[in-house]
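Given as structure tokens, the chain that follows is alone and in the form predicted on its own.
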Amino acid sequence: MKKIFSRMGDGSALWLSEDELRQDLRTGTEDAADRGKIGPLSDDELERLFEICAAPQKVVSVEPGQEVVHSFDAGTLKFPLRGGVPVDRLGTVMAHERAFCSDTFEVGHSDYSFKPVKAIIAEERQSMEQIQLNATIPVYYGAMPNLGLYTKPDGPIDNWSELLPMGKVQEAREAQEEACEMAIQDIFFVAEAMHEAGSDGINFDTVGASGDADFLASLLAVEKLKKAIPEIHIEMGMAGEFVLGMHGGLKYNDTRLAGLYCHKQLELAEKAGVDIFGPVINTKSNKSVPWNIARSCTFVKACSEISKIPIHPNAGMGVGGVPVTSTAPVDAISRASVALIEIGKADGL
């Protein structure tokens, strides 16, 4: 029987029979449906996924006219830090606009968190103004809420990750609540300043990385920004497919944050005032790429079916069905991208 080239979630090569490929697609969507309490993909959708994953071409694509826009996280960091190319942020933006034909781009500092940016906001405003004078495409400013930076020794608050193993649950919760309040103020300060400097939008990246308090700080910061600056454009990209309950008792609009999957995260982001939502579906490295793609499409489809705002699922480096590798194989990322657009009904990536 003919074998179909594919990959594992860690990027290693894999050859599957047609039956094995179909089985992985079905079990992948069933896993997402079970975890998220959502509907699985239909038989027709699974058949289309099979065609995408079994295509003999190394690179697959959508049909002309079905393309979607791209937004970026940590955009200006990837050339110099991950690619090893010695180019400044303006050069990175210009290369993506004029050579790579990017739809949007994002400027971020190497620390890539709101707290450290606050101390160098004057320099960041100058960089944004210079980039805006040269760029035509929309350019965002991006950073992470990153509540971990508010804990000792980087910040003034006791580390809840140390308090919890000691059984100091209440102290750990109070520390997270205190960090949440500090983060809201820092996020507002930086976002307001960058908006005044000409940023076309603010990207909240890796939201929820420190758990439910991290997500709450982001939601409340968005709410505060939208009240003060109604025209400000905000994109929110998540850190994981469900919210870690590091606190466990935090709520937003009477909804408990811990354990929320993508489609439930989306509903709260919309209420807060987010303009673009980026769901994240984690790639399992010990499962095949088709299994991960089917799973990702199931979650993204659940978001698209209820969303009132554009959905830009994260696709790359271990999320969205893409292998857990620094540089994603083009065969895998192209299949994941087409699937998220055609099956997940994503508005962008």
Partner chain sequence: MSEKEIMQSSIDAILEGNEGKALATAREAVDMGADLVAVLNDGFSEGIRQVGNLFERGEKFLPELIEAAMIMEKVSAIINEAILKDSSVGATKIGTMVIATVEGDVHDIGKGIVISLIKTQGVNVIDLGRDVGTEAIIEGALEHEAGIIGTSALLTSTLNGQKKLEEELRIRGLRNRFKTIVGGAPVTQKFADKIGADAYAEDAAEAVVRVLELLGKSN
The other form holds:
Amino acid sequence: MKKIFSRMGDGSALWLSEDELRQDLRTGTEDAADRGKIGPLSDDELERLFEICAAPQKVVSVEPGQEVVHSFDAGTLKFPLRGGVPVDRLGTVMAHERAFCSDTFEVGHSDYSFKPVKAIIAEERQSMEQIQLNATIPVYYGAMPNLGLYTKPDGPIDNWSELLPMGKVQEAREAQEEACEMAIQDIFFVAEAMHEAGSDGINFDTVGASGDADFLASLLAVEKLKKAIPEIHIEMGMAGEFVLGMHGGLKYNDTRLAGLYCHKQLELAEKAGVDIFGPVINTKSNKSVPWNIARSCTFVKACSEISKIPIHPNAGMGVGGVPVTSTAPVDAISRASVALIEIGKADGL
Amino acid sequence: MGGVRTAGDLVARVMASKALRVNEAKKYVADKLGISVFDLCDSQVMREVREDLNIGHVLARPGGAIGIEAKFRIAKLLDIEINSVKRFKERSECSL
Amino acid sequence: MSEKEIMQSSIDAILEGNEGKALATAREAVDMGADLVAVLNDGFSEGIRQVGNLFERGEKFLPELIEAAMIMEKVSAIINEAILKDSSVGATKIGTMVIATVEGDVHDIGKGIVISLIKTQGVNVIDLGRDVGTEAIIEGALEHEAGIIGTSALLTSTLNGQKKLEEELRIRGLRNRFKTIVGGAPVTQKFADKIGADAYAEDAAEAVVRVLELLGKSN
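What's the form predicted together with the partner chain like, now that we've got the form predicted on its own?
Time for the whole complex; same chain goes first.
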């Protein structure tokens, strides 16, 4: 029987029989359903995923008229820094607007965390003002809450990653609570200033990377920002499919944050005032891309079904079914994108 | 969707400023432009629409609006507030 | 309690994070002359593996995992002391392992979890830190007379550090002196095979199993 070209989650090539492909799709959705305690994809949806994954074309696409918008994270890091193209941030924005035809873009500092931006806020504001004069597309300012930066040696607070292995659980929890308060102040300060500079919105990126306190700081900062500046637009992109319980006891609106999967994260983000939510589903490098795509679609569909705000799942390297490799193959990226839009009912990527 | 080559930036703006899901945002923009939802991503249709309305296009032309000039028109056309436009008006004491 | 009940109580005590129950179960196992190696490996250690799996699914959190690991250390001390007193029973496998996040990579949350769990098995784990160069990893392994070198890489751009370690060990004629184990989000069994690592673990719970296997191999 003819084998279907596919890939593993690490990007390496893989050839599957029809039965193997169907089996991977089914076990992928079942894994998500089991972990997230959500419904699996239907037979019809799995059949459509089979068609997408088994299509003989290298690149697949949605039908004309079904396109969705793209938002960005780490926008100005990718072209000039990671790509090594010698242009400044304004040049990067203009290249994305006029050459790559991006729907939106995001400006960020090379450190890409809220805390260090505080010290260079005047320069960041000036850059944003200049960019806003020249750009037609919406341009957001983005950074990560990155609670780790508040711990020694980078900050004043004892490092919970060191306290926990020593068994100092209470001290580690108190350190996270303290960092959370500091982060809220910094995020508010930076977001308010960049809003005043004309930014089209603030992108909270990789939220929850330092665990549940990181997520709490972001939710409380959003709440504070929306109260002070109701018209500010906020996008929130997550760090992982569930919130890592570094603290374990933190709550927002009486809901414990640790262990929350995407659809539960979304509910709290909505309550806080987030305008666009970006769920993240981690790609498993030792499972196939179809397995990962089915799994991602199951989580994203669970978000789309209950969401009142637009959903922009992360579909980049290592997330959303895209392989964990810095040169993610276009066959896999296009399949993941189509699947997230058609089956996950994503509003954007 | 194709950014300023199509209507990608416009749909993205409405999606964020009105917190609309994608299909609602597309319909809103299509109604404002007087075209079908299908045409929003047709670069041939949108070139003409964008040039006629002078709201910025992928091709740089003499007199063609870009940046803040294009956004002044987009805000009015879509009946949305664009933060940079609002601030430009405030700082320049412009009453447009 | 019967031996079967001892096993179940060992697992439950770790899963519940119940120190009193764990210590009482361990003492009862010693007093009744149970197979202590089995109680440690298939009882308490199984509890730790289950805690690791639940953590990986977002159903247990880091403080609970740490608490479980600390209870496990106390239980291991009681059982190991009893085992060593009884010369007819073989001592549990004990070895030394150095572990590091490779050069250019500062992620160490996962590494910390792996260390906590492996330590519960009576393995002496030396943490060389994060962003550690190949040379420093090898020097650390030699200095601590480690049997195993474990490395973690979270970024696709730092995977090469694990490959470089294998190459450097071969160049220096040290490859057969150490067992190597690799892990991290972008790492796969295929990658481990390609670079010539002795073992790969997908998560902390699997790392415990693989390290014990490597120690078995090296003994």
